[in-house]
Structures are given as C-alpha cells and as structure tokens.
Amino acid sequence: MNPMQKHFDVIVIGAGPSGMMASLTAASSGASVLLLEKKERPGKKLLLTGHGRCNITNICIPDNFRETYHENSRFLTSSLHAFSPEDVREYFLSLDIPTHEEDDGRIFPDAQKASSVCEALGKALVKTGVVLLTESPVKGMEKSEDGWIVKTESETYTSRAVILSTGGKSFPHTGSEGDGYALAKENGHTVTELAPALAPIFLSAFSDASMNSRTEDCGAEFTLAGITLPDVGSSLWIDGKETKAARGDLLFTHQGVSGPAAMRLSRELPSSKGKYEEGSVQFVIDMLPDLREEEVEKTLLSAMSENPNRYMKRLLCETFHLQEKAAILALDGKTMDICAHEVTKETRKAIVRKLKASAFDVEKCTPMDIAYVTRGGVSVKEIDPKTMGSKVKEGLFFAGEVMDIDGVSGGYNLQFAWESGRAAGLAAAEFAKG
C-alpha cells in the first residue's frame, strides 16, 4: 500500500470469513481493495470452527436450507445458488485447500485444520491485491456526495462502496463485539433484537447447591460431566409447552449440557435476563427416541421378569444399552441398587417416564460471550437478497453474522459466510467500476 493512499474503490470492514471472502471476490473482480480488521490478525473466529478443524460448508446444503436457517431462510435462495456447497469446495480446492466429507454431510479441509485455511486465505488476500490493515478497528461511516468516509482511530479513508462484514456479539474476544450494529444503525438501518444461538444450555440441576444435593442421594460418583449421549432426543419446554425439537448427541458439562441437539435449542431460549422462575423453562431428554413410551415399559417389564434378581441399574444398562451414569437419569438413590422383583409397578412407570422425558430446569439464558453465533442482526428486510446491498443507502452491502441470519451447527454458518461475502463483493466491485 502507497502510505499516502486514501482511497479505494471498495472498503471491507471486518476480516473474518465473509469479510475475506468479499475482499477476493471485490479484488478478482477489479476493483481495489482495502481490508479493515480490529484484532492484530484475520479469521480468528474462523479458527475456532468446527472444533480446530474447520467446518467449511455441508453438501446438504441446499436441499435443507429451509429448515436449517430458521425464519429468514428465503433470503438465502438467490445467494446459495448463485454459490453452492460444491463452488465453496471448488473454490477452496483453487487455493489448494482439498477436502473431504464426514458424517451429516460436514465437510472438512483434508489438513483437519482450521489455521491451513487461514493461511490460503491471507495469501490470496496478497496475491489479489487487497491491503489489509490490523488493528485497525472502525470509529465511524458515513455517506459523501461520491462515496463513503470511513475513520479509524487514526486515518480516515474514502471508498466508493463499503462492505459491513463485522460479525455478530458472540465470542467478543475474537473481535464479534457488536461494533457492526451500531455502524448499521447509524446510516438508517433496523437491527432485529439479539441473542445468543448455537450455545451450550445451562441447567439449574447442575448449579453447585443441586448437585452438592444429588452427589450425597446417589452417591459419591455421581456425576454427568463429560458424558456424551449418543443419537438422543431433546425438546425445549416453555410454561409448560413444547418449543422446539430436535435429535442428536448430547455432552453434559460442568454447567449442562451441549453438543449438537442442545445447542440447535439455546435459539430459541427467552432472552430475558437473570434466572428463569422454577418449572418455567425446561429441557427434557428422550434417551430412547425410537421407542414409544409403551414400547419401553414392555420391553422394561419383560427384562424385569426374566431378570428379578438384577439390580435395576445392571438392568437398564443391559435392556437398553445405556451407559451407567445415564441410567442414572431415570433412577433414583433408592431404586439404583435394589433388584427388579423389588420394583413396585408405580416405581417401574416413573423410570419408564424418565427414560423417555427425563425434565431439567434450565437456568438462564446462555451468556453471548460463549456464544458460537448470534441470533438477530441487521434486518433482512432493508437488504437486497442478490447483492446484499443495503435499501437505505447506495453503496453499503453486508456480509456474513452482522446480518439477521444464523443456521444450525455443521457448515451451515461459514456457508452463509461464503456466499454473501461473494455476493457482496461482486456487487461492490461493480458498484464502484460503475
């Protein structure tokens, strides 16, 4: 960069996924580029998806795109076609980053790692062209009579087009802090309420009181912390009625449970602060999600007869093929150890409810701090869906999570990062050669 330049014909603020993305696209394109990001790299985020590993996209994608991007899924349509699951490997295969899919359609860099896909990035940001700056975080936008005037805390720049690509409030120590929003708000635009989506969920049963409480009924090694529960169903419960449903693994932490079945749920938490009132909001397990509740007690009660000497917790094991501190779930301290024929039948349909509906009481809404996404953003609605250039002003196009959208965990996110960084960049390059 020429220390006297000032002036670019597109200026992308924020250089994470989607940001990156438009700046290539806006570059490969013609135009000139110019990248500003607050934290001292680029894609730090993008260095915590998919475990380390990189999620880059999922093959399912578009046939699900429906379901899977929730309310404002129909502004997709245009965007995911125009640049597909299979152009994203295509793409990434250019920057010789091969890859490979894994179960539910993910699909992985053959590196399994997120930094190899970083660093393909970074260096076609070189080759292309676009000037990156670090922290160099944005103070303020506005549009002139031939452009926009974008300040630093140091410099001032002029573009003909800028791209908003700043990210949403989740996991701030990456750079997500919110900054886009208020950016937005300043030059006309809605942003829709926000909250935490693709989160871990908090359970009031595992706060330090409960479980001190449990520990001492069920004994010493009662604990679920580090248990995954394969293939389960789990369903969200507000005042008493169901939410939400969805099904898949489930890993109980310190604090609750995540994993993908809990974290496709935590969206749809009430954003209100503080703890929720007892009974008010509740997360139930169905550890045997391809059975019906009579099928169980058939299949418990014919186990129980042929076993009465087996102790109730060998016996869930065994019947069921649960692990034992999951059987746990559906006994109590006085049932684990005691033999079936010792069983009473209002004792049997209770582990039989709990193996189908085992109900915890959430405790609060997920912190956004930890985060994966946000839900809600820039409203949609002022956005036009083929080149996400803004309604209210000429020039301003957005990319990526600063936007109200949000998808389920499995590639579904960076997708969305990739498409409208794409599309953004080829409207802003053409805006600005135009």
Ligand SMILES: Cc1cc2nc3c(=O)[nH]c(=O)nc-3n(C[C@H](O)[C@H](O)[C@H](O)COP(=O)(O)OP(=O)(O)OC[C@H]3O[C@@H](n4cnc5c(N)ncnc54)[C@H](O)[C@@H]3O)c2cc1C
Contents of the next structure:
Amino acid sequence: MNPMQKHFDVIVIGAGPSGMMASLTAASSGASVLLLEKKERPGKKLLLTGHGRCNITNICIPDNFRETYHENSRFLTSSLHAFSPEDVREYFLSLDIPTHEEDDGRIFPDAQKASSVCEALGKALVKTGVVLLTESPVKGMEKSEDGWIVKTESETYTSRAVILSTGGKSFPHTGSEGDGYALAKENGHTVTELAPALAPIFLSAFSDASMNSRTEDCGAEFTLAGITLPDVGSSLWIDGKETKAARGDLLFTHQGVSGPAAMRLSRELPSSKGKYEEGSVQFVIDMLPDLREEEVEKTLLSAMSENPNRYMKRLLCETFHLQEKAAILALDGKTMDICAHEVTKETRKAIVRKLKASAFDVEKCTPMDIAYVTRGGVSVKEIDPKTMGSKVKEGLFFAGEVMDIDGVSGGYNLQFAWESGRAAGLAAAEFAKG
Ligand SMILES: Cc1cc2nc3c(=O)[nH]c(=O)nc-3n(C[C@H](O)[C@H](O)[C@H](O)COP(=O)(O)OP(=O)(O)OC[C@H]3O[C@@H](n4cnc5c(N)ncnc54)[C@H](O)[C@@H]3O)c2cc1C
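What about the form predicted together with the ligand, after the form predicted alone?
Full assembly next; the chain just shown is listed first.
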C-alpha cells in the first residue's frame, strides 16, 4: 500500500468472514478496497468455527431457511439465491479449498481445518489488491458531502462507500465486541435487543458442587456431566407455557445442557439479569420422542408383566434402548433398586412421566460471552435485502452478524456471512463507481 493513500472506493470495517468476502467481491468488481481490522490478524472467530474444522455452509439451506433463520428469514431470500451454498462451495473450490458433505447437510473443507479457509481468504485478499490494515480499530465514521470519513485511533480515511462487518458481541476476545452497533446507531440506525443465541443452557441443579439434584434422589454418587442422550426431544417452558421445542442430541455438561437442540433453544431464554425465579423457566427432556405417553405406558406395562423379577433400571434400558444414566433420570432413590413386580401403579405413571418430560429449572440467561452467535442487531427493516445497503444513509452497507439475523448451528451463520458479504461487496463497488 502506498502509505500516503487515504482515499478508497470502499472501506470495509471488520475482517471476519463477511468482511473478507465483501472486500474480495468489491475488489474483484474493480473497486479499490481498504479493509480495517481491529485485531492483529483477520478471521479470529472463523478459526474457532466447527471446533476448528469450519462448518462452512449447509447444503439443506435453500429448502429449510424459513425455519432455520427464525423471524427475519424472509430477509435472506435474494442474497441466498444469488450466492447459494453450492455457489459458496464452488467459490472455495476456486480458492483451492475443496469441500465435502457430512451429516445433516453440513459442509466442511476437505482439509478439516478452519485455518486453511482463513489462509485461502488471506491469499485472495493479497491477490485482488485489497489493502488490509490490522490493529486498526475503527472509532468513528460519518457521512461527508461526497462519501464517508472513517477514523481509526491514529488515522483518518475517506471513501465513497463503507461496509460495516464488525460481527456480533460474543466471544469478545476474537474482536467481536459489538462496536458496530454503536457505529450504526451513530449513523441513524436502530439496533434491536441483543441476546445470546446458540449457547449452552445453565440448569439450577447443576450450579452446586454436587452436580445435580439426582444425586440425592438416587442415593448414589452419580453425575450426568459428559453423557449424551442421542436424538431426544427438548423444550423450553416459560411460566408454564412451552415456548419452543427442538429435537437432536443432548449433551450434559458441568453447568447444564449443550448440543444442537439445547443451543437452538437458548435464543428463547428471557434476557432478565440474575437468576430466574424457581420454576419459572424450565428445560424439559423427552427421552422417547417417537412414542406418545400412552404408548410408553403400554410398552412399559407389558415389559413389566413379562419380566416381574427384573430390576427397573435394567428393564428401562432394555425396553427403550436407553443408556443406564438416561434410565436413572426416570427413576429415584425408591425405584432405583426395585424389581418390576414391586412397582405400584402410581410409581409406574411417575416413571412414564419422567421418560416423557424430565423437567429441570433453568438457572439464568447464558452470558453473552459464551454464545456462538448474537441474536438481534442492526434492524433489517432499515436494510435493502438485495444490496445490504442502508435505507437510512447513502453509501453505507452491512455484512454478516452485525445485522439482526441469526441461524441455527450447522453452517447457517457462515452461509449468511458469505452471502451478505458478497451482496454488500458487489453493491458497494457499483455504488462507488457509479
Ligand atoms: C466457537 C464458535 C464456533 C462457530 N462455529 C460455526 C460454524 O462451524 N459454522 C457457522 O456457520 N458458524 C459458526 N459460528 C458462528 C460464526 O463464526 C459467525 O456467525 C461468523 O464469524 C460471523 O461473521 P462476521 O464476519 O459477521 O463477524 P465476525 O466473525 O465476528 O468478525 C467481525 C470482525 O470485525 C472486527 N471488528 C470488530 N469491531 C471492529 C472495529 N471497531 N474496527 C475494526 N474491526 C472490528 C473483529 O475483530 C472481527 O475480526 C461459530 C461461532 C463461534 C463463536
């Protein structure tokens, strides 16, 4: 870069996946591009994705995007069709990053490394002539008569167009600290309420050292942490009403529950500060989602009469193909070590209820820091979905998570980063040239 150069066609703020894609697209369209990144290197969050393997996109998206991107999914219609998951795969192939499909349509680089994706994008930035300045946090931006003035701590740059791609507010050590929300607000945009999404859920019973309340009930040293219940039903209940349900593997951690289904439900947690009132927010597990309660009862009853001398724990494991610890969840200190013929009708009904709906109190809203994604952001009502251009200020564009869009886990959030980055890059370059 010519150190004297201070004016560019397009300035992109934030070198995450959406900002890098926006920069590459604008530069490939003939614009001079300055990419300003706060941290010492681009893509720090990208390096963490998919447990370091980078779940780059998801091939199921065109069919399921209405439910997987929640209430603002309609906003994605044009950007998604303009740069579909197949287009994303082809684009990365052109950067020498072949990809493959894994379960549930998830797409990963063959190299199985997020660093390979980050490096390929870095090389492409150099090749297309994007000027990348790291350790350059943007402190302010304002509209001038013929474009934009963008200020970092030590320099002032000007441009015709600006793309804001500063990400959300979670995992702040990666640089995503929510700066973009303030910058957008200063320029007349509305920022909707921010909340954690795709986060583990903390359960009250796990907050003490003894791990969970079942320890006492079962009269034995027993911890759920580390066990996975495959393909169970999960639901979140607020003040006695089911708010949302999801199905999938559930992982017990030292603080509560995680895994795709729990993380999917986390965006519905009330964002009140401090601990929730006892019983007000509950996480309910259905260990047998394919069977109705009556069917479970009937099956259990016939298994019990066929095997009157079998211990209930063993009987539940065998009859419903449950892991031992999952069976223990449905039992208590009294029923743990008794045989089927000793079980009363009342107890049997209680076991059935627990198999279908084991309820745990949720302790509190998960801290934003550990959420994978931020729910809320710059209101999409003020953004053109085709160009990602601001309806409030001319020459301002948005890309990625800074906007009020979040998807479920499985490559959905990176897909949005790529497609919105591409749409913003194309439109900003055209605007700058025009
Ligand atoms: C642990 C983890 C795993 C994940 N795994 C996946 C996955 O496998 N698949 C998937 O689809 N999604 C995944 N996600 C979500 C995904 O990483 C994000 O949705 C995506 O990174 C958002 O991209 P972005 O470019 O909008 O923002 P970010 O990646 O957050 O990038 C924003 C960039 O802007 C910079 N910045 C911020 N403020 C300023 C400023 N003032 N000046 C200059 N620069 C600034 C930041 O330093 C950062 O580099 C994961 C998230 C986490 C935390």
